[in-house]
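Heads up, the chain below is alone and in the form predicted alone; it's given as structure tokens.
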Amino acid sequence: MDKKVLNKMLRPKSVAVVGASATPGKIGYSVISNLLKDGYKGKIYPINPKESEILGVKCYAELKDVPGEIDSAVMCVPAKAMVEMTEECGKKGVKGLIVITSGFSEIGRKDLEDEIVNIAKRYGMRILGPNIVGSLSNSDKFNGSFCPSLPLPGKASLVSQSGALLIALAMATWTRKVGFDKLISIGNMADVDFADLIEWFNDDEDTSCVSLYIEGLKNGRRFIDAAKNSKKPIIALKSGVSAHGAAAAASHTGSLAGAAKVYGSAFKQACVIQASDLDNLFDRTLGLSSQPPMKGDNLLVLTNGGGVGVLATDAAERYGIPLKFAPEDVQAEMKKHMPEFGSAKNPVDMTGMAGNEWYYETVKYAISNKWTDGLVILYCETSITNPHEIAESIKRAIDDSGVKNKPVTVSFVGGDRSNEAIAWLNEHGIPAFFAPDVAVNVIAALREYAILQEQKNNIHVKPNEKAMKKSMEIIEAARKDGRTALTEIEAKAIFEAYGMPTTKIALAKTEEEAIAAAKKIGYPIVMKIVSPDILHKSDAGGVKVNIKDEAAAREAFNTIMKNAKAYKADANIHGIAVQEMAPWGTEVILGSINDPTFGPTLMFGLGGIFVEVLKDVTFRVSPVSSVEAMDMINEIKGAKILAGARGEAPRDRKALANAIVNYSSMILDLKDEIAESDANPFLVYAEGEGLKVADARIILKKK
């Protein structure tokens, strides 16, 4: 149902424009003009008591008085009076609300537009925005705006949050020579959101992919469920990523979950491709909406000069899909195409004596044979070439091939003539860039689309009934003392209850009861102040290791306890901890934060005393399957550490990930009750040997 009241709004048969103006320069006038110069073919009602007609149209002083039926009504009047009009569209039965009015949340009043929501939802109306440009259809001839124009006709369809940044866009389809269908402002999000058009898109005949100017999401959930069902590709530009404010939070983890890693990281979970800017959002935009996927790593590079044909190389390995040489068979095929002075090895040099039928037998073979799964295109203007005539060869060669599985992306270097050329193969199908790591970064990202599509999967994770109860048991026990952070033993005993091993452990709150408790575990021994007003221990001087007999471990206690009266007189301290002394591993770091966007939020990386100063961590948003747990222990910097370096032995990654996971339904089953958490450092053993948490933290939500 609301697939088709988004149709109505955003395809309307016929729209109201309420608040209409005959006076230039009047947002209310400017979307009648737009409809009509565009070309709107729909019936086109303004709505205004003072007019009887603008630009020819006839006017009507009330939405009531409109002899037909109105499937989308463009909003033009002043924020105070949108709660009546809202209250208007309802009554004539107007499905969507298009409300380029602005003056609501943006400015504090949230409590107005959450009156004008409520309102539509009584109706069944949806609404787009408040505070937007408006919607623009191709196919439709539909400017719903006051953007000047609609864009350049394509497949791709762009959803912005920035109004302003919406029309710059519009306009710069044409001098860019990349084509959209449709230009949606989102502006607030009141009611539909991203979510909500990702999923409409999957319906649109007219969209093959959709391009996201994101400056934040209300609800990060549900934007990774529709991203990852949607049936075409989507590329983000996520702006405003800075992590101000982090570094405040009370846990490792906390200080470290900038908001660029998070959204990176929710982004790869829901197979949505990123943008680096805005030159990059147009170039991706125009590869993923022309060209397939590229299924495999085989990418192959032609070239009429070696230069262009390094700059492509160093790209092709910035970007994660480095060249291979080709197979003896395909270069001896590709060595009939070019001089003995040439390279048939990839990059293939045809040197700058290539003309159109080199590039067309060469293309056309290249594309063909078995090996290649993607294939950059470059060339270099020269005296004896016409840039036109070579790339009506690359045309004609990728036609008569008949091969569409494969993306082929092409760069022309040069002046006016080779720019021709580019905007002429932009034209016909076949995105063209006049730099040669752009065409790279744009086949890099058809791979990675590939990639994320083959490893997509929708995980449904049962809650661990029995770890729950145990946990709320002691979580419920914390509240009752007023506490929101937990004593380091109850942390290990939920992160024991959800099957992560931790080092044994005991409360001691006399020097006699340390004595009795480290004869029980064994030396050597480990002791740790107890206090939930000292979170970070080492800083307090509240950790003392390797303690071997029992007149080591009294002078551990006394002293101990003498720095955490020092640290904080005020202290609540429980006791001190007595943990037997872990063998030696590799330090990593498990943490979660309850992000406000993506809610529980999972952290990994190397650990220990230097995770914030080496930051080598990576995110994902909960639940992670094993596949996940897997890539983000080899996400990090320290992989190789991990998988075994400088004659070490591999550590045991197959229990770390499923540390990873478990750890990850730990947070998703408490979301209501955990704020912060981190198990640093966790200690990875040898292939087989297993690991334990050495030290816990978990940080309660306010009640």
Ligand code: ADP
Contents of the next structure:
Amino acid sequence: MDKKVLNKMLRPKSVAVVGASATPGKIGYSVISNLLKDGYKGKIYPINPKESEILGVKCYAELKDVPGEIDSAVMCVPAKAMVEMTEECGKKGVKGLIVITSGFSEIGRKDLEDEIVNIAKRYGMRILGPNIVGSLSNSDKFNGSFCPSLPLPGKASLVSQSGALLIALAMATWTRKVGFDKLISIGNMADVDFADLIEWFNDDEDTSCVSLYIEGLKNGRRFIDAAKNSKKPIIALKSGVSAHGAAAAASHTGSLAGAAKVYGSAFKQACVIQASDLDNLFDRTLGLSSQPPMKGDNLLVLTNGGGVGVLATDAAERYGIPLKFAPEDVQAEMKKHMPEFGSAKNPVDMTGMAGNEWYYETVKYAISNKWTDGLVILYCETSITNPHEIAESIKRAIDDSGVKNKPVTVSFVGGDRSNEAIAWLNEHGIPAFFAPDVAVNVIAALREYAILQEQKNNIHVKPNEKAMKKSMEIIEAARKDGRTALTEIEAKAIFEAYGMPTTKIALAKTEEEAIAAAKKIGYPIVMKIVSPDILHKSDAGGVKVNIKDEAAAREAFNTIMKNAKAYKADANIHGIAVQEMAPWGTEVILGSINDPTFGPTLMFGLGGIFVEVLKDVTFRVSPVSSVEAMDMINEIKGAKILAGARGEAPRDRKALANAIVNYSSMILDLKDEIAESDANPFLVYAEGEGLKVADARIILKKK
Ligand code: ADP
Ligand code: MG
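Would you generate the structure of this protein in the form predicted in complex with adenosine-5'-diphosphate (ADP), following the form predicted alone above?
Next comes the full complex, and the chain you just saw is listed first.
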């Protein structure tokens, strides 16, 4: 039902231009002129009480005067007229409003925006924008915008949160030879958002890949769901990676969670391929819109020049698909079309002697043999070859091979003739670029897409009722106390309820209670201050480790109390936590924030100096599957330390992955309660020996 409404909005059979104008230079004029100029075949109804016709098209004073049905209305009236006009559209039975008009939430008039959305809802209409350039569709010859022309036709579609950028990109499609079918300006996203369009594109047979320019998402979780279920590859360029209010964070995790990192992880979970800049967005769009995913790791590089071959080899390693030598039989076959001094290993170097024939034969074999999963073809302009002929040979070889399920990218390094060949290849559906680096980067995106699709799992975690009940008792008691900071003892009890092993712990209010607790737990012990007013206990001299006997325990008790009072005279001191001294292990940190866009989000990294100085951490939006948990463990820079570096035994990564999954359920179950949390340090032992939370922190949301 809703998709049909979007269909009518974005691929209308009839369109009204509300606020149409006969004055060149006005937006209401541009839209009419663009619809006509770009060959729109549907009905056009300009609406303006002062005109009888615009550019030869009959003009109507009011929407209700229009004789036929109206699918889509492009709104160009001033913001103050929008409420009335939206109502008029509703009464007329318009399906979708493309609201070019600005002057809404972008200047603080969210109220006005809400008003038009509410009216639209009442009539079952959808709103694109406001504050947009409009919407364009090549396959409908529909330029419902003030963008000067439709883009170069192609199979990708673009949704952009920036209007100006959309226009610029539309123009660039012609020079860069990257074609698009639909360009949709999304603006303030008062109603239709990225997720709606991703879902709509699933059934749009003219779109094979969706590119997004994102400044910020409104509902991160809905975006993840829609993108994850997309039948088509999605590429996103995200800008604006600073403001996140991270500075005010009370926990370590909060201060480490920049928007860039969280978005990056969320994109991964959503199977979205990222672009690093505008160039990269174009390049990767070209690849993903024309080539199949790369199903395995065997990348073969063909070249006529050693230098570009080495550059491609470096790039392959950089982009995560390092080259491997091709098997003997594959090498033997490729040896047939190169001189004695050529190399058939990988890169396959046919040498500067390679002409059309060798390119044809080698490309055909290289893509057909079983071993190859993807092919990068490089060419350096030479005096004995004609770039255009080489390009034709490549195209013919691919066509004749009949292979359609393996991606190919090309790099031609040379002058004008090579550039012309690049354009020719692109026009013929083979993504070609100047730099070898780019050809490899694009095929790496096709590999990444295949991997993300394989790993994709829609996990539905059930709440852990028992753990939730226990946690809520602790949380409610703290709230009654007027606190948002849980003590270590309270936080550890919640972690423990969620299946994360913590140190044995007891609260001692007096020296005698401490001695009794120590006896029960067994020496050596650790003693720490317990006060909701002292979050960083070491800073206050509130931690004593490796206490070996009763005399030391008595002394520690008194020193900690004294230090705490000296640190903060009016601190509310609950007592001292007497706890088991955990054997030393590899320190990691697990933490969480409640991200404004994505909700409960988990952080993992190596602890101690690694987190303090190197910020070697990674994020995932909760819930996290066990596969994703392993991914987190393997993707930090310090992964080798956990794998067992320098002859050390590997750490218990299975138990760690399990803890990550449990932590993720904890923050999801308690998302309305927990603002931030961390387990720091979380000590990980050798394989099979598990792990233990040595310090725990939970900060509650203010209510
Ligand atoms: P802070 O509030 O300063 O973060 P912690 O509880 O993390 O205090 O204690 C500081 C350090 O003491 C930890 O980083 C860890 O090295 C050590 N430590 C704390 N608790 C234990 C424990 N139960 N067993 C072993 N070492 C511990
Ligand atoms: Mg700590």
